[in-house]
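One chain comes next, on its own, written out as structure tokens in the form predicted alone.
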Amino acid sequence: MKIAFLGPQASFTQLAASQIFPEEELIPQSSILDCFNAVMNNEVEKAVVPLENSIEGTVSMTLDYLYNFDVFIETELVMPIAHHLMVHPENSVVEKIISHPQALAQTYHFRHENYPKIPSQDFNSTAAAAKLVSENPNEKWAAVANRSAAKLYGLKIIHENIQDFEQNHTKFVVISKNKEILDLPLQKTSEKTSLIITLPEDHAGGLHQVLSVFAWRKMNLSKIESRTLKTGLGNYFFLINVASEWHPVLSQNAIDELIALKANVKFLGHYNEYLFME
């Protein structure tokens, strides 16, 4: 079975895929569109995309593709994140420091008090910002990245863990076209039931209707989180993630309830969280 995740090798993405499917053929893709596309095209059966991080918030490209392509997902895998600065062994000085968008912000008191003057760039990914220092030794670029892209690219870690919260983690979900629900031999930690929910029109009283559903029937939302549909200011639609065992009439029920006051709902899978073992 064929796996794509966000790469290049020695990503996050791709530990946490390494852990989920650790027989298959995992293939990396240069962005989180191209792991859409690449399950879209039957490229891949599965593939696996970082969601959420407890310091940054939700991935927002990866939100905005469950809403616009046609997928579910399978199970979703916790992960404590490690960042450290890494150079070429050729190099002691910095005169840019390059990663991905999240892992620069999740880093950012540590370079503003170590290197206040020194700018940063984005870049697809941690491996990728890694990968490119290791390719040009005679640029003055350091990475954010994990140490095994260090050891991976044969870079040299100058500063460990420089991640501003200790208490930092990261959850991947693996995507594809099957409404399934992927049993892994780690340890769970919990069922959830997602769904994107549009509501029919912008008037008083909407959200909490929406809301109602679930509350009156007790269902706990762990999540609920508004997203720009990007055509006009105040037009949103809602992730929700009910934190409980799927019920075959509750659950259902509210779903056809949420239909009947015209919501539109698109069922994102009902799958289990799992803790990342080290």
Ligand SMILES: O=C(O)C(=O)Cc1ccccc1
Contents of the next structure:
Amino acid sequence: MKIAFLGPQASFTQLAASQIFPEEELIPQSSILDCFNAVMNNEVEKAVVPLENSIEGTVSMTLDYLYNFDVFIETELVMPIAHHLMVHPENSVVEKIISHPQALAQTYHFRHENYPKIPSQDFNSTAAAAKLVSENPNEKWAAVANRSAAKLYGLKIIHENIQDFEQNHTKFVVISKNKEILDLPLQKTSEKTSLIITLPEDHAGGLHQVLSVFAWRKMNLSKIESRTLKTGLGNYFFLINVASEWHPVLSQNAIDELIALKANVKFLGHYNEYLFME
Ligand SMILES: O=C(O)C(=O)Cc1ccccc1
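What would you give as the form predicted together with the ligand, now that the form predicted alone is on the page?
Below: every chain and molecule of the assembly, starting with the one above.
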């Protein structure tokens, strides 16, 4: 089976993908959008993409594509994230710091204190930045990336563990066109259902009505996030996570009631959350 992931080799997403799919053919993609497209075009069966970080929040691109593409979430893996600053071994001067925007955000205060005047530049992944540093020995660039990337691309780590908060975790999700639940031989931490809900029209209590569908059924919500619909300021969709086992009748009734309220409901999946094994 072919599995796409946000590459190149030694990205955080690859570490997650190899733990979820140790036996499958992992195919690197250069962007999150390419991961979704690879699934939609049937080039791969599934893809692994980052969804949320405990310091920086949701990866908004992933959330937008979950809304826009007909895919389901099959599982979620939570991984601790440690960032290091690395340079080409022939270099020690840093004139620019490059990485994935989430990694730059997770190390903002470190960079502000230690490299106050040094500009940063976004790249599609931490590993893409590390690879570029290795291919450009004449440029005084440093990458923020993980230890596997330093090793694979032959870079020298000049600062270790530069994330601004010790607790730094990222959730990765497996997306596919199938409504499958992946059962993995890893430590399972929870089960949840994800829905994307769009309210009918703007009226007082609209969101309250939607939330009450879950409340009176005692369905515990573990997340609600609003994201712009891009149809004008003030228009949002909501990602809602229901933290519980799947009760077929109760859950279907809740969805039916949401539809009766004229909300638009997209079922993203009922799936397990696992912990990355170090
Ligand atoms: O850039 C990577 O290596 C990724 O896989 C995305 C990412 C970036 C920062 C923290 C976790 C995942």
